[in-house]
Amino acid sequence: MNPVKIAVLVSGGGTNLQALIDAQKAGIIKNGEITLVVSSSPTAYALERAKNAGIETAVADKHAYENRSDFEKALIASLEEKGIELIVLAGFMYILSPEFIAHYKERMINVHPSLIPSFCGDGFYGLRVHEAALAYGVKVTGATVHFVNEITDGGKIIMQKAVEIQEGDTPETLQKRVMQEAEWIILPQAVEKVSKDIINGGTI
């Protein structure tokens, strides 16, 4: 059986879309492969770490198209080129619409560096999660990793990881430490059990 062929969206440095990258070449993901980086930014680095791990590379400008509707059309169209069976959000910031979301029904998986439910929804992305875990006083944070549905951050959850909060932490230092301990580790995991589960028939 092929390995189950995956995108993944990025949009900035891609720290995540390497650990998926080293991941894959440890053996962690055995039943996919990552066969294309799409970045809504022509200069994210993301693109040269797909390029330095010989990957194909496409950029999905939305500033290109006069409106959403034919950014996701092309999209989708460039996905279906490349017989794109799973889509994987590294840091992609773009909000995709609800009809784009159901053309991908639980093909389609985010990480997001909090324990879901706690801190996450419309406004909670990068350093902002953190400071609200800390603004708050939670003594335990942590990533999950779930499937893209038409609710910020609501789809099923497939995976989580918690990380202890330390003090004198930052939201800076708590960024980091929740990619390096959860996020880097349970990303590649969560997409090695979603194409085991699609290649196995798709019941997921």
Ligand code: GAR
The other form holds:
Amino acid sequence: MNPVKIAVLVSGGGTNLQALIDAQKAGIIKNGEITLVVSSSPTAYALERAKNAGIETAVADKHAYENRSDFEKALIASLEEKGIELIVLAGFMYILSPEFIAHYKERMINVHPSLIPSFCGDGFYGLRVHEAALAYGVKVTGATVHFVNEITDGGKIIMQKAVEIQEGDTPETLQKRVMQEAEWIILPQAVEKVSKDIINGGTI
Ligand code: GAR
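Could you switch over to the form predicted together with this ligand, since the one displayed so far is the form predicted alone?
The next block holds the full complex; its first chain is the one shown before.
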């Protein structure tokens, strides 16, 4: 059976993309293959990571299109051209339309840096999530990988991992620990699980 063709959509540093690349090299991801990396920004460092790993890249810059519909049509065209079967949102800072999401129903997953349903939804992304967790005073946070549906961070949960908050944490130190202890571990595991389920044609 051929591995599932995966596209990773990114916007920034791409440390989660790197975790996926490393997991593929290590054989943790074996039922899927990262075929394309699409960045919403032409300057994202994630593009360098993809190039260093010999993975094809594309830039989908919404500013280059008149409207959201044209932008998403072009994005779908570049994904379909490569026969993409699974999309991984790894720090992709763009809210996709319900039409796009419906097109990839149960074929698109996202990593979010909190234990959903805490600190998620519109406006909760990147450092803001960790600022909110610290402001609330929770003692445990973590990361979640979930399917993408029309509700921001609202789709079915695939995996979660908890991370303890430490005395003196700042949003930056917490963000780094959540990445190291949770995101970079569960995202590759979830990608492998979903890829395997797609290949087996089983229920997701
Ligand atoms: C990650 O922490 C990811 O969970 C978060 O953005 C960061 C991207 O880092 N995503 C969200 O907040 C989505 N709501 P990376 O580019 O180094 O992978």
